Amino acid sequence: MTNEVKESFGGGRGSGDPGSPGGSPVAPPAPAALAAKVRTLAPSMTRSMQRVAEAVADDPAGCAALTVTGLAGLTGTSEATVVRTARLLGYPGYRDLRLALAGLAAQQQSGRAPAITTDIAVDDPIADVVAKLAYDEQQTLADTAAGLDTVQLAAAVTALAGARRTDVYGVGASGLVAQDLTQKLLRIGLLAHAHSDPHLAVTNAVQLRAGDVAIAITHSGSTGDVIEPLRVAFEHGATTVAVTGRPDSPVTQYADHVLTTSTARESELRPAAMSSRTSQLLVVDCLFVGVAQRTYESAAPALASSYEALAHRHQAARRGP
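Just the chain, alone, in the form predicted on its own, possible?
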């Protein structure tokens, strides 16, 4: 067994979560979050690591009974690959992963069935489409909630609550989420701007400094039009946040705080943008509610004022022409 495997199998000092900036030690994911972690990180893994991840997610009870050598043999990989997979999933070593697998197996045996994603077929009746989409979105939200680093979330909320201004970057479906966040922040009296034009995003990022916040929303984590303004904001001293489905993607190297989203399995009739938007909106809502809590004394009157300002429009709509 290699030194790397011995060190990791024995536990010892916790290594940093791959999704945590600076590699600061964090608690391993709870057993319930393991399947969510696998679904989120599998697309960015090597094929051999995917085999290990899929094995532990598909049969947690069976894999919990295996040594690191046994799991390597079962998946046709090496002990080092098993250990690297455990680390990428957020566990200091294989022993910690086995404990999580045992916990997950116990949960499933107590009546919690494993999640199954069902593809939508071209000839599905509309009732089946509704049911399948609802199931997938529920799973996406549950996975995102289970995998969300609440320490990183709390730090991002603190930065937003005290920010002089907030810039949010996103394009395509992520741009719609960026607009949603800025509208929420504006409703509670905070200065926020959403930038979908990459040129405007960069020219605005140049004006940011310490005490400001820049948020990049990108499922892939590799969208250049989003990474560039975040990099500029980072270099100018702003606190930076990345909301992404890939915690090891390029955008995270310029992020002080990383908030990881999950998605359902992509299919022909369900592109990644659909489920990524669902999970991103959950994270945005968590940020907004957290900020509203921190700034309640000013947020509550601001919300009341905005409702009052629009009340006559809602009343006119009810009365009709």
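Condition change, the form predicted on its own to the form predicted in complex with the DNA:
Nothing else is written out below except the one chain.
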């Protein structure tokens, strides 16, 4: 059982353990979240690998029937590339990818028919737009949930629940998500602050120390304005969390815990910001509920009283309570 470092891929977690049935200790291979994973990882793939990934995502059942040589032939690449792709997707090798593919195919088979696959067109009637958007966001939610690493999530929750203070960084659309998280945390009595001004964010980040938490929210993972404060927080000993759609992006360098959001195919009338926001919000909600669970003793009364406080700002409804 020699364990040399092989090639360059593998993500640097070299403790491969061939032949231990029951699930690898680091990353349980994705069961159904494969299409999502393909989209998430596609940007970091080389062209040939993208061809393979596309074929796989396109027709899981068909690919499951192919040997590594067959798939290589189909995609016009080599066996090595196919194996490399399988590795990138999180499987020990092609054999395991193939197994997952068979599972995925079976699920699709039994599951629902792929309803509204077409993209939104300029001349779609408004009813179609509603249906397509709703379907798309539902899909995004499912993908995100399937792809979310619960170990990382739990770690982030633990850090948050015990934090002296929490800073959240996000700009643009992600800034709103950052604010959403902050609002929620404040409601259960945690000290949280959202920063959208990069300068102020850095200025504040230097105040952080061990026991504090810093969270960066960025879809691309390469937004300098967000990375910088996270780096500072990281270097000052704070626990850092990155919520990003690109798990191999620069922001993860300074993140103790990485929470991956899903990436839906985008188009002109459906900017990436839309589905990434949906995905990010789900992650944020999970963080919130997780923390609320951990701190239930103090969170429950805090929630109740913030609800109370808002009541008198509502006018009486025409009917009903």
